[in-house]
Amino acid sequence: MAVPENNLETARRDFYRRIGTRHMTPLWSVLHDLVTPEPRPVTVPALWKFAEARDFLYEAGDLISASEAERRALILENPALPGESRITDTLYAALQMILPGEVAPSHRHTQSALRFVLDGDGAFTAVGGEKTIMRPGDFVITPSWAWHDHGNETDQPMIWLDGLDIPLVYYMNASFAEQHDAEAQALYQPEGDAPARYGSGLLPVDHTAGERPTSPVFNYPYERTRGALEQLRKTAEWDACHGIKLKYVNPVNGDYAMPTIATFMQLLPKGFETAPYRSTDGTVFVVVEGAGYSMINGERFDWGARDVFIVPNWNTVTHHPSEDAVLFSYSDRVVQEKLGLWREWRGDKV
């Protein structure tokens, strides 16, 4: 029965108040704010200084040990979402050092993981029963479950970012975690098996893919990137928005290198001023060399070798390097382009 024009707001309000007690709400009340005509980015753009941040890693040093700590890492928050461990909207960054004689004991979580070695050389990790020299500007993964401890035999402190997904897993709430029996994990496999087996061009005759989608090869030494960055200057077209931009794959079938977190690096030479671009995948930047700045949906963004920064999604970015600048960037880009869900926007092509 229709309901008379002058007693028809107070017939809704009526009805709401009623289907509220039986936990439903009407979706013509909030349609707009779930199908959005663009994204509406909630994180927002910032920078983190690495010379600040390591005094603080110093300090942090004196405070408590890494089996204290079990992990001893400042996290590094979007400034628009505090207390919630996240720099995007789906990833997790921190900054971890490990003093000399130190092991971060053994553990394993449902959450991939990445570390990218910033300052000190030759501190290790260990997954899944091998050991790898970590050095500056590698690139090391953990895969999800994998067992992984650290440990630093050198004179020096070692300081590495940590990128995770564990937003995107607590969202699913499909975590899951278990520490060690022992401090370390017992080593089976000898020092540089897995690159031999799996990143040299190569697979073993017999290998299959198997069960996780996650590269094999778990570090991607800088030396060998940065040669690619350098062969590819002299002989590729850079691209208007990127310069020249590889992103880590797996060897065995040819995406990306972990399943849930796109890795990246690209060369900005020195005076290639970038075209506008954004995209939805929210991005960190960590600067491996060089220096320059960013603009950021307008705002200016002064960086630094090891300085680390967010692009957040569908925010407009452009890159001003003063001299030739090596950027390593992490995103959900992986995710995205599985659902059917990444897009770009490209100044150069408007």
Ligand code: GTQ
Second form
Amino acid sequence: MAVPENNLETARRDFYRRIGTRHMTPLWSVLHDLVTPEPRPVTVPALWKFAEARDFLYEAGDLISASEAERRALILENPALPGESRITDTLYAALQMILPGEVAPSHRHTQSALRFVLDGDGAFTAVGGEKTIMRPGDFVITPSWAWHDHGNETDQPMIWLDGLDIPLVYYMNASFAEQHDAEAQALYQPEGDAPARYGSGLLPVDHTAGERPTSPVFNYPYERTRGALEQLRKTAEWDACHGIKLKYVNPVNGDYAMPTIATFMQLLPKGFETAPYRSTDGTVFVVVEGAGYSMINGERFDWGARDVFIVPNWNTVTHHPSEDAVLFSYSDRVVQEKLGLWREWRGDKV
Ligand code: GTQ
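Can you return the structure of this protein in the form predicted in complex with the ligand rather than the form predicted alone?
Zooming out: every chain and molecule, the one shown earlier first.
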């Protein structure tokens, strides 16, 4: 029996209240906020100046040791999501410092991590029984559930950017973590083993991908990446939106290097103005070399070497390098592609 028009609102509210007590709610009240015609970004663009962050890290160095902190890192939080330890919807970023003589003790967790080296030269990370020396611009991977500790036997502080899938794993509530019995894990592979075995355009003859979703190459040295970009510059095959942009890959299966975080390096020559671009993956950028600015949804962000900035998902970006610029970036594109969700919009194709 139809409810009279004048009583309809009261009847609906009463109905919603009653089904609410039974943990039900009407779809029609929320449908268009759940299934939106396009992404509605929650995060906002932001930029962190390296010089300022470094001063804060040095202050942190006086306040707490790497050993006491376990990891002496300052989290870069999206300004729209304070307290959530997120820089984009799904990813985490922090700046970590290790002082000479310090050790960040060994632990492991289901979250995958990347390190991107910003300052200092020659500190090490040990991953799964092998040490790698880290140099500026190197992209270093800690796979899910691999033991890892960091140390610095140089006479300079070392600072790197940590990129992790913490929010993604948190969302799925699949976090496991353990402390190692020893501060530093035992090393059972000689240094240089992984680059020889997997990172030289070769693989052990009977090697198969197996169950491991992460690249066995756990340090992608900057020298090689930079050399590749420089070589490709000669082709002048610039992409209107990206300049020359390469993705880091797992040599075993050709997929992205990490299962949850896609990583990239791109070269934008001085004076190159990129065409407007947006994509569904919120992206963290690290300026490796050069200077310039980016327009992100109409807002200008000036950057120089070692600054960090973010382009939130579905925000339109253009880059404007005033010098030759090299940008490292990471996002959840690898996950979105696997789920058939990733989309982009290119301003040069409209
Ligand atoms: O170096 O293992 O920034 O476990 C956050 C969690 C770094 C690390 C972070 C971590 C690490």
